[in-house]
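A single chain, nothing else alongside it, follows as structure tokens in the form predicted alone.
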Amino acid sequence: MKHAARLAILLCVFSLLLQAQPGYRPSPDNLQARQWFQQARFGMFIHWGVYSVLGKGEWVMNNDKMPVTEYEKLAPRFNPTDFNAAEWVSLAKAAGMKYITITSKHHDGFAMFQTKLSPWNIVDATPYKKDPLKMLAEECRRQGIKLFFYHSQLDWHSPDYFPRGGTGVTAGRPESGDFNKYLDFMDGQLRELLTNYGPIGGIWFDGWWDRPDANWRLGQTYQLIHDLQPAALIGNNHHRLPNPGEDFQMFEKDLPGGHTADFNSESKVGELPLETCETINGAWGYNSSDKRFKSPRQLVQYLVKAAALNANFLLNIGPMPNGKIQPEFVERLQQVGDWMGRNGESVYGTTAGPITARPWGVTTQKGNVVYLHIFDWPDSVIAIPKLPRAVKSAQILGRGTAVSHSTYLDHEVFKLPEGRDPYDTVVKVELAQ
């Protein structure tokens, strides 16, 4: 990396640290929420907005160079009369998910809730005239699912989001604006979300990367959130180490430390609870032409790989403009849920196991139990490095079938019975106390 580029990154990081919430000490409720979050391991991400009308993903305004005047014409066409909060939450719960994170506002600035601060929202600008986040919040409480709100710091619709960042430059907005006024507006909408929808799990920020050198007043915003709901967890998708005031660290389309996505090239794994998010096809928002569906096997194995790295898996769906979830997503979530119903104890509340990833799979651990997640191994006999304590028993999780075990030199040797799980065969190994 050239010196000038390295200096620019250091200045950005220093600027961000100055903005963060100085002297932040999480409340007891917040620490308890972090513990719950670390044990939950599996959540549903929902990208839904007025962009779904075009079926080309959530970046269509930017990608198709649509000015605000043209983009606003989508709102009268957005009427999700088939939206059913109970069906959505039930689907998440049946899949084994413990929380839902939904877009309250994406980069297009369109609010998916009733806000008094702008008419650019689903209640005032569409024929639907209802607040789906209110219905979703009530249903989540009924079914025991925590609700988080994704909120974009970036806004292609607001004239006060100025100077422009690297995206949304073709929106046709005036070349002037008051960024502090925009931040006041953003904080005002966050106040509405934190006071009108009951207790929420947290705020999932995105968009800081659009203007990394700007003064985002993160400290003020983070303090507002923690003052209104001390237990609410804050995460920011800035692809850097967490800053004071943030309560968990997320990795977009990448396992922690994976560095497979370009924007994660500088990401390091910090000390806070971790989360990775991925899509079922290739898109976040509804894309009618994207048929690159990941198989249930891929999704289960990604979930387990995340748990083996002490991370949650936030799996995304992009509902259709009518409020329905496309059948390919429903089918995969049901199949993942079936696997979790049999094997969930090897994921929920676990930590990274004593053996790092191997060609055959990964390990998780809970107390004196180690779970061997065997994805693909051609032989019925598998040898692993010696475990920390003697093996007391071993069995196939969900079936109770005993697995024979022996020790050879510095390896544990297990003989697997017939009938492997096509997604992940889990061997539950109980260690001596």
Ligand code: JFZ
Given for the second form:
Amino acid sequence: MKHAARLAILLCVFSLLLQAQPGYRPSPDNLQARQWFQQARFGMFIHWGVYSVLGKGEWVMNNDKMPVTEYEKLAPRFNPTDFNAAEWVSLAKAAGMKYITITSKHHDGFAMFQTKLSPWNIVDATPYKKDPLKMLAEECRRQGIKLFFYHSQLDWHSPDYFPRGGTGVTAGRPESGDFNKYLDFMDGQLRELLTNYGPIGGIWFDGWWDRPDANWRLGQTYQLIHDLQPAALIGNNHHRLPNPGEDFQMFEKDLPGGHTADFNSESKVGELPLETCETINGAWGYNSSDKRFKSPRQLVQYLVKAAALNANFLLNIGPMPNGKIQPEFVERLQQVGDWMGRNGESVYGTTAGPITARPWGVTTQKGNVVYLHIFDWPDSVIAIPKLPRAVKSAQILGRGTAVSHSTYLDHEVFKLPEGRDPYDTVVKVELAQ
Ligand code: JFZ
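Could you output the structure for the form predicted in complex with the named molecule, given that the previous block was the form predicted alone?
Time for the whole complex; same chain goes first.
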């Protein structure tokens, strides 16, 4: 064989290896889980770990240049005796959320679950000695909420995470290590998570971006997960179009297609189910000084805007080191939940509506019903482009008040009754079959 041909074949094989799980065909259970996921629309993100003790966010080890030896001293101080799984799951439910995604391991490498593979975990290294993920998994099952795990591929604690990437370089680790050994360790912990906690909603990966040129053996890891639990959905926060083997696409701090965050400058929207995540203040992990809380109005509108772009909203809380959730978060989640209680029909199980975002708001739809989400409109009369079929009836969702309608100059004209919802007034428009 000619050199060039051999090289071409080699390159082909090599690129296939890099292509995550080539030839991945999602199982019927997986496809069904994707449908469930798309209808769920609203989830709770939880960032919780030993970093919570310092109240300076989950990046504190890296930001404050703490070496592993110093950072490890946080574990004896982490004793969340006030943690109550039933309270957390009930709060998620009260907010109208259908699933929870919690950090099983963040970049600091600390396992928030019982693992045989390293003593750097909540059961062996803290006075708490219990496995909160176990309690959460059981409570989620009891209350009908799905549980996902956020798992960091990036690790600032393991000496085998080597060569190192862009972060975690001040952890004081040796200048040697075996990356494949690290990946074996990561796969081992994933095996524990997918074996010991019942059916898991999925794995939310993060940290790939720390070493974009490394061979992460994504295919092997994804196959392990899909073999253990075919219905578990895999997503990866690499800010690129999904790789084969991934089951949903996620966006961070931007709506799908949005480019406000630097790391989303190249992001494109693909074909898989979508999700976007955001914080209530500016922090993922508990930050005691960050008081820039978004209002319930902003949070509801973000959720609705995501739904109007076919995406789920994964809204984050960073619980305190004692296991409680700060009152500012609880209040806001309850207020969002009150709105969802009255208007959930216009969010769950909907897809993007027939009219793209407008200055007044957005649209969602389900079957032959279109929901107009009116965020801001000073007048009582509103005209929108013609809908796909004739309007049969229109009413204010949750109140049942009729909304009068006429067509004029190729537009649908609605006259809104007195009294608007301060977050989002939903007009439920039923179209002719
Ligand atoms: C990542 C984490 O680093 C962060 O701690 C949090 O868990 C969030 C949900 O996900 O955030 C990122 C990821 C990538 C970049 C920036 C923040 N990036 O590529 O610049």
